[in-house]
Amino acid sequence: MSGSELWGWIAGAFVTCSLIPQLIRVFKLKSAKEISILFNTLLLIGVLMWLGYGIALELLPVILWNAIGAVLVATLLYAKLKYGR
């Protein structure tokens, strides 16, 4: 593993894991009024595009972290639709 690939693994972990505290908070409080649906939608589209990019170039860190990120963002979007009112 090269040094630059290591940075990809580490950066991906930080960005992806940054969603977890928000998800915990939303499901714990059962409230997502403060979450923007536009933000979540755009973020999901962006993450899916990064996933496609990673697949096209066979970049494992990009594939893994964006696949996990897509699930987390989709879950946050679900929570927004369920608890956002």
Contents of the next structure:
Number of protein chains: 2
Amino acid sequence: MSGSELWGWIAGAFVTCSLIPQLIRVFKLKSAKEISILFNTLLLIGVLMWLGYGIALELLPVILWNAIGAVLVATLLYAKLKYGR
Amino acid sequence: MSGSELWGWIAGAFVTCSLIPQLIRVFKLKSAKEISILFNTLLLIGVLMWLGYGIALELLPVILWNAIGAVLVATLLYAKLKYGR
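With the form predicted on its own in hand, show me what the form predicted together with a further copy of the same chain looks like.
Everything in the complex follows now, all chains and molecules, and the chain you saw is the first one.
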């Protein structure tokens, strides 16, 4: 693995894993009033588009991080619909 | 521009621009209690790493979206520090 490839793997890990503490916070507070539903929706569309991009170009880190990201963003959207307003 | 390149530009636009309604929401509510500071911090590190990756490999969309993203995430972090708790 090249240095830039490793760097990309780590950068992707930071971006995708950042969603985990945000999810924990919303589920712990049982409140998602401040989470924008438009943020959630646009992010989900974008992540799914990156996933398609990764699959089309066979880029493993792009596939992996965006597949995990899609699950995390979908879960945040679920939390918003459950605890939002 | 190839089809996949265009697709990447659009996917990046969705992901980066998703932060705009989230920022608007937090500044409108003047409250960022539900925003996780760890989410903000990890995301900022990740975006800055992608920016460095884009600069090193001279990937224009990666540079552009992550430069804008870094400003937006830094603003969200400012909002969290101002309105959080």
